[in-house]
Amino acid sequence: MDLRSDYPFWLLDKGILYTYPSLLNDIKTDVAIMGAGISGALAAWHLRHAGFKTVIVDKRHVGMGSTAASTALLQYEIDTPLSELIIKRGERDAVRSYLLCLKAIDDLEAICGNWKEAAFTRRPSLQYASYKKDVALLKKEYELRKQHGIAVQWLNDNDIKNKFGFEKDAGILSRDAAEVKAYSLTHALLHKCRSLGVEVYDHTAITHFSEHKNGVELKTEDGKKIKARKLVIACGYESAQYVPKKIQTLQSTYAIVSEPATTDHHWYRNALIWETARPYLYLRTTDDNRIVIGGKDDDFSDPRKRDKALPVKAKALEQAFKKLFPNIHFRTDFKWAGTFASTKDGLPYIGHLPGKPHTYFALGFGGNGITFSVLAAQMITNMALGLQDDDARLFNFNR
């Protein structure tokens, strides 16, 4: 699957940070991980620290799939608003899902403390009402979050004008959000994992795997075999081919990055910004004073159609920014497009399919892909250890 257009900013910014060999021999391991993006790297990190001998493989080079195209906004908010998720999943499960994402940001911060190059930075987050009609539902969302102990502040039109400089009727300012360089973090994790004994192989495509009584056997396109006690599938949107039912809807999404600014302050604490409209516009800054804008999603995933639309979409994103911030200079320096997936409730799929006890899925779909990947790595590690994880049911395939 063609997951992104050429030349996302993060790839050009850092290039190929570390290189890894392809698999040349048959091997045995405790856990094999398919997918060396941010999801697979986090899984490898947790599994190795739990004592598992671990092998990770990818048909591409490390981090070169969706991870290289991620805009990497870290938020506890799920694409499905809490009020809607309560209707879909019940109040207890919906609130717990939000609180787990909140904790995942803290947990990722602890991991990123090892590497400055990951550029993990705490930010507040503003979700504004795109239209006047959205205010009532947004206020309900604010009250629900506050009721359940999430640190939020209600902003009226004057508050938004004073803090951010643009005019919207209302918004929720959340204390807890962050940004990270997903591509750099992926390489940092796997480089360290390799020094701890994890075997990392890229340019190694798995063409077949089968589950047996005591484990899983994988075969590469070159005929090499990997025998493992457990398998983790962390191939992102390409993982759907291994699931017998439809669990995702694919779309195309677009992003642009500005030239570096002369100031390191663009708006209130350089908060992450997003809106209530669907598809939503979202913004963040970078550590070298650029502005990242994403959105203008399309309900198709054809890569040729997606890439052809990129110039028009990039211009539309730039115009949307200038409408919000007419006094901030913005000139597009990089633009790219990628595949994006959503689920029926906005939640990830984590765990194993019925009758496949040795194969786990770490599928962090949606706008919260990285925080979902943290949860997947933690939960799958607990499952592999035989530990009870009461939260795992929230994201299983039976929901």
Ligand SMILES: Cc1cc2nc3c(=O)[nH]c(=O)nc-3n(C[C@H](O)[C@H](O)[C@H](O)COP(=O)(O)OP(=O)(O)OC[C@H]3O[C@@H](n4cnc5c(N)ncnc54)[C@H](O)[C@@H]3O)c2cc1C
Given for the second form:
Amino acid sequence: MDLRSDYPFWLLDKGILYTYPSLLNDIKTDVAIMGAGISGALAAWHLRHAGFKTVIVDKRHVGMGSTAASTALLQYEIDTPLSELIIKRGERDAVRSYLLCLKAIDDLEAICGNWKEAAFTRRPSLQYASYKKDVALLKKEYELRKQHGIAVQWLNDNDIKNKFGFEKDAGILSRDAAEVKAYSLTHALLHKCRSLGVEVYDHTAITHFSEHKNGVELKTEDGKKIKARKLVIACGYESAQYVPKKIQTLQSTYAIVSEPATTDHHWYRNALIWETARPYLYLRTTDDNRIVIGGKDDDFSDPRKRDKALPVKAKALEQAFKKLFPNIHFRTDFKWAGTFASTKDGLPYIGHLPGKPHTYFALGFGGNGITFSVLAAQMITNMALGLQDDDARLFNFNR
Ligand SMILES: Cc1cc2nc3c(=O)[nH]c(=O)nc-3n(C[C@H](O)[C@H](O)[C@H](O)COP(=O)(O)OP(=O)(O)OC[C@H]3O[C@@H](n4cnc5c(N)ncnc54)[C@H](O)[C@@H]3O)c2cc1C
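Take the protein just shown as the form predicted alone and give its structure as the form predicted in complex with the ligand.
Below is the whole assembly, all chains and molecules, this chain first.
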């Protein structure tokens, strides 16, 4: 699958940070992980720390899938509002899903909060009402989140004007969100994992795997074999081919990043910003004072159509920013496009298929892919340890 256009900012900025050998021998391990993006890297980190001999392979260079394209806003707010998720999944499960995402931000900070290369930075997050008609529903959303202990503040038009300088009728300001550099973080995780004994192989495509009574056997395109007690499939949007039912809808999404500004203060605490409209526009800043804008999603996933649309989409994103912030200078420095998957309820798929207890999936589909990757790594590690995880049912394949 062609996951993204050629030149995401993060890849051009950092280049290929580390490369690894391809697999040249047959090997045996406790856990084999297919896919070395942010999901595979986090899984490797957790599994290794839980004591498993771990091998991770990728058919590309490390982090070169969707992870290289990620704008990497870390939010507890999933694409499905809490009020809607309650209708889809019931109050207990919906609230628990939101609270797990909230905790995932803290948990990721505990791992990489002081790694310079990851540039993990805590931010507040503003979701504004795109239109007057959205205010009532957003207020209900605010009340619900507050009722369940999420740190939120209701902003009226004056508050938004004072804090952010633009004119919108209302918004929810959430205390807990963050931003990170997903591509650099993936490299950092795997580099550190390797020093802990994890074997990392790139340019190693798995063409076949089968589950047996006591484990799993994988075959590479070069005919090498990996025998493992457990397999983790962390192949991003390319994982769906291994699941017998349709679990994802593919879309195209677009992002631009500005030239670095001379100020490190763009708006209120450089909060993450997004909105109620669908598809939504979203914004963040970077540690070198750039502004990242994403959105203008399309309902198709044809990569040629997607990449052809990029110049027009980049202009549209720039214009949307200028409409919101006419007084902030913005000149696009880089633009890119990516394929993007969503699920019916906005929640990830984590765990194994019925009758395949040794093959776990870490499928963090949705706008919150990275916080979902954290949850997947934690839950899969618990499953591999044979521990009961009461939250695992939230994201299983039986829904
Ligand atoms: C433009 C864009 C913006 C985004 N913004 C955000 C955001 O702000 N916040 C957020 O949380 N999420 C965001 N996402 C989503 C997030 O980037 C993804 O959820 C995340 O990167 C997925 O990581 P992954 O490791 O699961 O997949 P990937 O990064 O795609 O990694 C999967 C890896 O598996 C490998 N692979 C596939 N098949 C095989 C095989 N057969 N053998 C060996 N290796 C294989 C691939 O080569 C690939 O490297 C965004 C996505 C895009 C495209």
